[in-house]
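As a starting point, one isolated chain is supplied in structure tokens, in the form predicted alone.
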Amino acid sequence: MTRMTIPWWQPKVEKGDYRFIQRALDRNFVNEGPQAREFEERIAKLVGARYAVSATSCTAAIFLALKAAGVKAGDEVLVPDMTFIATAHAVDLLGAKVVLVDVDPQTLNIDPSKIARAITKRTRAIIPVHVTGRAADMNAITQIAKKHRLAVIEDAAEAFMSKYGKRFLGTIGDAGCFSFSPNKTISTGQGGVIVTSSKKIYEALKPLKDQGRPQRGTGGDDVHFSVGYNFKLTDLQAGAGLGQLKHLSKRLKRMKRNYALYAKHLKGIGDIRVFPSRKGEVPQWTDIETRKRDELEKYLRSKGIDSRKYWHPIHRQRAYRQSDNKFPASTRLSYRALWLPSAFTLSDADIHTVCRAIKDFFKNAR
């Protein structure tokens, strides 16, 4: 088996970051506590949201945000066909119905022109997913939502610190959800954060994530005002996130640099199309389209270069199986799309090595 010398992604917790984890241990407070609060406050401030609520994962965050926005079992929620399946699973967890919508072939985000025909009298929410940090068309989506009185819950799992115009993604809809899993810019191992500027949604989120208690309880004779669950982020996890935040600016700069180098050096190579990254957006990963996707991925792997094939469209997954005819864009593009090595731990030399390998592949393919 070929050893991967250039990783697709690589999380990094540096030694100086350990002090926040050590602080939780020294306090003997390994449950959710002051560091989780601090992490929430830091995230809210960074993106310009009034409130932030942490959760065990972005999947849990989407579930909680939908429920806090008033979506109920039996309601319909619009989900792009091109996304990690967790987006759909969060809807199913609520007991709502997943209604899949095809994507814009230019961005792989939900296609606003296909949304209107998917809306029924049972539709209650739209989940735009900002794939790889690219903003969905939030102007069009929010206009449609306003017309039909739908909640907008942004799946910004891959879009932390990415902007749409002058606003950060995740802060444009009723609520936005970020992921801090190992393949993200900041990682808490597993974890997510919901941001919102709606006091109503914020006050609904707090008891929903903690067994129906609006404030932290004792575990004994607490008053539980409503149904709630256990989706608390621990101070150990929050500590890992707090430590990495001091590296945020440097990591974002490196990820943008990776994209810029790929866009420059892969221009005109074979049939490659580098998916766009507009001003203000942060490319979580750099992704390309090519009809030779599978062969290219295999070739790069033989050279010790890791990459990642795109998800299968959700409509092709057994739990949500539907006809390809309803989703021509996602059906065609999902099997052509590839994420190139994009880690913030990479160097210019690493990116040049990848580009040379891709050029060699297409030269030999001719």
Ligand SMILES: Cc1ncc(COP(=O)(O)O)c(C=O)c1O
Contents of the next structure:
Amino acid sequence: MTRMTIPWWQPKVEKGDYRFIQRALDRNFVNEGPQAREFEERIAKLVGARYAVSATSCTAAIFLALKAAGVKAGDEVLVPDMTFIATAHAVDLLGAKVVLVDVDPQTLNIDPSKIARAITKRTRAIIPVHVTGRAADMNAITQIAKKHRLAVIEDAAEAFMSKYGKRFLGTIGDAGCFSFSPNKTISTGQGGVIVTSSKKIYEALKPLKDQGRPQRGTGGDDVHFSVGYNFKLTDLQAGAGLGQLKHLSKRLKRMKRNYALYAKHLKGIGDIRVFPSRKGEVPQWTDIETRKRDELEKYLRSKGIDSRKYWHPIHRQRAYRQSDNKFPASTRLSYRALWLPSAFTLSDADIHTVCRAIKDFFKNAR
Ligand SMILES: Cc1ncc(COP(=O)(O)O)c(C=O)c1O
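Form predicted together with the named molecule structure, per the form predicted alone context:
Then the entire complex follows, led off by the chain already shown.
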């Protein structure tokens, strides 16, 4: 097996970042507590949301946000066909029905022109996913949602600190969900945060993620006012996140630079199209489209360069299987889209190496 010298992505917890983890250990407080609160407060402040609630993952966060917004079992929820399957699974966890909508081939995000025909009497929510930090068309989506009285829960798993106009993604709908899994800018191992500016949603979220308790209890004679679950992020995990936050602006800058270098050097190479990253957006990763996607991925691998093929569209996955005919854009692009090495640990020289390899591939492919 070729050793990968240029990773597609890698998380990084530096030695100096351990101090918050150490603090939780020193306090002998490894459950959810003051550090989880601090992490929530930092995230809320960073994106300009009134409230933030941490959770075990973004999948759990989406489930909790839908439930807190009043979506119930049997309701229908609109989900883009091109997303990581977690978006659909979170809806299923609620007992609600996943209704898939094709995507805009320019952005890979839910196509607003196809939303209206997917709405029925049972539709209660839309989940726009900001794929790779690229904003879904939130103006169109919020207008449709208003007209049909639908909740908007943003899946901003890949869009932490990415902006749509003047606002941060995740803060435009009723609630937004971030992921802090290993392939994100900040990683708590696994973890998610819901942001909202609705007091009602915030107050519903707290007992929902903690066994129906509005306040932390003893685990003994607590009074549980409602149904709730255990989706708590621990202080150990929050400690990993707090430590890394001091690198945030450097990491975001590097990811933007990776994208800018690719966009510049891959212009006019073969049939490559670099998907857009617009003003204010943070490219979580850089993605391209090419008809030779599979061959290119294999070639890069042979050179020790790791890349990642795009998801199969949700309608192709067994649990949500439907005909390709209803989803022409996601079907076509799932064969063509590729994420290039995008880690914030990469240097200019690494990106140049990748671009050179891609140029060589297309030279020989002619
Ligand atoms: C678009 C999208 N939604 C949801 C998730 C689920 O996040 P998590 O792994 O934190 O549950 C991911 C995962 O990275 C994702 O990319």
